[in-house]
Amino acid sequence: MKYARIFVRSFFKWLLIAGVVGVISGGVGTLFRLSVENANVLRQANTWLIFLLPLGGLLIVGCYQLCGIKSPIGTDRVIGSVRAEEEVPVILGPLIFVSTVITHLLGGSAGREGAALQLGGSIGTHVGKLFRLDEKDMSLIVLSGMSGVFAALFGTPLTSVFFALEVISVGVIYYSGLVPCLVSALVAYSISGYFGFDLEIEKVLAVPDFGLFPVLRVAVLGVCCAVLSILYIFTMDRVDDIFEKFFKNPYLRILTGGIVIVGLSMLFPSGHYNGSGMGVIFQALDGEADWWAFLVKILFTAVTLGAGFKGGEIVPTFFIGSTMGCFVGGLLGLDPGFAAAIGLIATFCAVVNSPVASILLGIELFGAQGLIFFGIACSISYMLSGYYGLYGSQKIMYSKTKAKYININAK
């Protein structure tokens, strides 16, 4: 009975606290999603806004400096807070919200999930302090905040739960966070749905019948996704290093990056590579994509985020994965739309090292009929992407090639 009381008390504790986090995350995530979507619509209707991007960058740096945040704080800081290595400043939430909206409004190439994880981490930290949680429980409440905002943004509650549980330490899933994360994600998802938001991407796929040749084609596509993920992460890191080396001053750094993006936008005036690029993702899922689109998007995103603009890397990952998959899948004899979906899921898996969340993402976005192929592509891309990852503070706890404890940071 003693142990039963402990578990029951813990269960109801997390129902309450994670429920509060879910309500706040759902409200903030819905407002954030609405703001970013409207910012993209406004930018597309007023293409001249791109010329204000350098000034917007100066405003972003100024806001961070004014709030006393001198060094860059990103998703890595949130991941570190789960392991009690660092604390997420509460002010980070409003800062990343405003900065991401500015980036999208003025044409920077970025996603939203980086902001979602930082918003969620900030919410979780604030609520944890309010309830006077100890160090171990603070880690779980930060995870539940990440799950909640992610679910509100993308409409994928199960993916949000397992992404938060997997992304911190590869090879170890924090099952103690399952109930808090699920409660927060479901509450936040319900609130987002109440205001008319559902799945960010939803598509019925032309899934091939299971057989040797479809399996081999999907396997080859999984290999391509692994290679693409390494190229993407390598480019992001090298561009960031270049900015860091030549532009020590954050104002000069972001001003230069903004000017470069304006120049690139003149070379590629379609606007497809500015903002989130959701329109291109939808086209790829319909079977249409330019073969060079993923390369250009990598360049736009690397410059935008390397210069110091805010947002995230995962929606750009969806872009590059779906467009590459659409093109390469067509060459392999797969339906281009189906191959775009495989590319989206498997590239996401490779850059975040979260295979369970990636397979669930495929099911929530595209239905379970392609489950076997999702599993094949994600398994291959996960293993062959090596120890690369978007988040440098992500710990690779166990080897991808043998049952061996290695405990290294993602490259």
Second form
Protein chains: 2
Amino acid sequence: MKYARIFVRSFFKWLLIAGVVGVISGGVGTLFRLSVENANVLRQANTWLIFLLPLGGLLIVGCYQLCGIKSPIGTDRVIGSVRAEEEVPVILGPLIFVSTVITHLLGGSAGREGAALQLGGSIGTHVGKLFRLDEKDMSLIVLSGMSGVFAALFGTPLTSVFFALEVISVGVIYYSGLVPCLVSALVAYSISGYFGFDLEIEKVLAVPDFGLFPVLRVAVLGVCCAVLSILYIFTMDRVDDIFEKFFKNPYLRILTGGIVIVGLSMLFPSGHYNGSGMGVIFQALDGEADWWAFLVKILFTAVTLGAGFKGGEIVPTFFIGSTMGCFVGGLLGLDPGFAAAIGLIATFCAVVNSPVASILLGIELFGAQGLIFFGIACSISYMLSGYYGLYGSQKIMYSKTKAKYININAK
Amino acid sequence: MKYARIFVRSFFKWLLIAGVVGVISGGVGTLFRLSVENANVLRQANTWLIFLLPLGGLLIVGCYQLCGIKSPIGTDRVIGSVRAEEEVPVILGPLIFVSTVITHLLGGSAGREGAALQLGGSIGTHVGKLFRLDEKDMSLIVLSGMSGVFAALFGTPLTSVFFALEVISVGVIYYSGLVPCLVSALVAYSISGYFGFDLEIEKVLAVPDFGLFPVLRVAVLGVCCAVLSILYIFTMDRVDDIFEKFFKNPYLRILTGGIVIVGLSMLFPSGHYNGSGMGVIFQALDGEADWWAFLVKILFTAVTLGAGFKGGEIVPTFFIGSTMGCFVGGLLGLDPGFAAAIGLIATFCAVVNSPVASILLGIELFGAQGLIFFGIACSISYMLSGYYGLYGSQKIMYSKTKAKYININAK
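Got the form predicted alone; could you also share the form predicted together with another copy of the chain?
Let's see the whole complex now, leading with the same chain.
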């Protein structure tokens, strides 16, 4: 009976606290989502805005410096905070919000989930302190914040729950965060849902029947996603290093990066590679994509983020995964739209090392019909992407090839 | 490059070895499934078979004694073997096969997945030795065998993969087994699929629209599933203890148990509670169930398994979960068929402590439309079922209420 009381008390405690986190992260997440969306719309209507990108960069660095936050912290700090290694400064929230909107408005190539995780982490930390939670509970409330903002952003509540539980330490799932994260995600999802979701995909995939050849084709595509993920992460790291090596001064660094992006945008005037690039993702899911699109997007994103602009890496991952999938899948004899969906989720899986979240993402975006193929592509891309990962502070607890405890950081 | 070679070699190694395991476990699993199915059909056509149950019990104990295997090992031993604590004797395979078929043929109340896991574990061990795998790889090949036979039995490949990865140590997912388990499960699923699946549910659930009241109703149902799971496990343990205390001799124990089941079958002559009871599960999913059905089924199952008959606890879990869900859900104002589905997966989740596998089970059986509700019910039943679990050798690595490492055995 004593045990029962502990569980019931804990249940209601989380219902309350995670509910509060859900309301805040839902509100903030919705506001953030709409801001980024409108920034993209505005930019597409006013193509000259791209020329302000270098100036916008200076503004971003200025804000960070003003708040006393040195440049290279971000999502990694949030992940670290779940393991109680670091704390998320509350100011990180507003900072990342404004700088991501600036980046999207002026045509940098970036996502938004990096911002989402940081916003969520910052909200969780704040609420947790308010309720005087202890250290162990603080991790869970940070996770709740992350999954709340993620759900508000992408409209995929279960994916956001398992993403938060899974991404911190690969091989370990923080099940104790299941109820807190779910409560926060559902509340945030409901709030955000009132304003409609831009990732809502009504399209029914042309899923092939289960059989040897479709399985082999999807498996090969999974291998391509693993290779693509390594190329993406490797390029980002290299460009990062180059910027850091040649431009010690963060103002100079972001100014140069901004100018490079302006130059690249002259070369590729379609505007496809600026901002989030949602339009291109939808086109790929409809079965149309340029074969080189993913290479150009990697370049744009690596320069944007390496130079110090803000945002995230997940929507660019969706972009490169879906366009590559669309092109390669077509060559393999798969329906290009279906292959784009596979490419999207399997590349996501490879860069965040979170198979459960990735499979759920596939289901929440495209329905259950392709479930087996989602599982195949994600399992393979997970295994073959090795220990590369978007988040350097992500711990890989277990080897990918043996049942062995390794506990290393993602590369 | 060296790293790349390790991953690629490991990938092809598992493709080969897990493929072999998949073929064998698919073949054996199919044979086993058809045998159990036909045993149930035969029994239903020949109701007098129930009177042979006590004799059948003697036969089962005789076989085990003859092979030198003392009574109380089984699925727990398989789970232990994944953690390299024990080894699965190969003879366990044929033994559990025959005794489960006898149990079903003569009207004991049991499932079959216990047998499936033991068959799979035994196949995995055998193949692993053949390929001279080292200790770490042996765990993965045992998991592959488990997921292979499970997939052949239930026709739910992804569920079986994540069940195997998740069930051993709650809080840790053996991701390194992802590709091996998936390969084995897909091969076994394909083989078994040729013969049709009896759990194939074509029915579309009447899923309510997302909103506060449906969420609350499903949440309450999730709480009921948690309570039900504790009642079920508690009863099984008590009946087990009583049998063991009063009947030291295993022959006498199973004889008595058999006679009790014969008596109970006279009391409940519908035959609903003998064997697997699939018909009742389907009826519940169609929205019809007696309110007391789950109580009677718990009694039948506890006596059957406590006395020493063989089978599993999962199909009885489906039975009690779906009938309880159908009844309680109706009271709560949910569609009874939908509520039965929720009851089935959330009770499963509570007894095996595997939320990912349970959510996937919901999707593979009923499609993705109810996904959010599956997530809600499973999260709640997972948390509130406490540290009870069907498998005493299952390790609960992390607390359910805090982000804390605890490493205890399931009760």
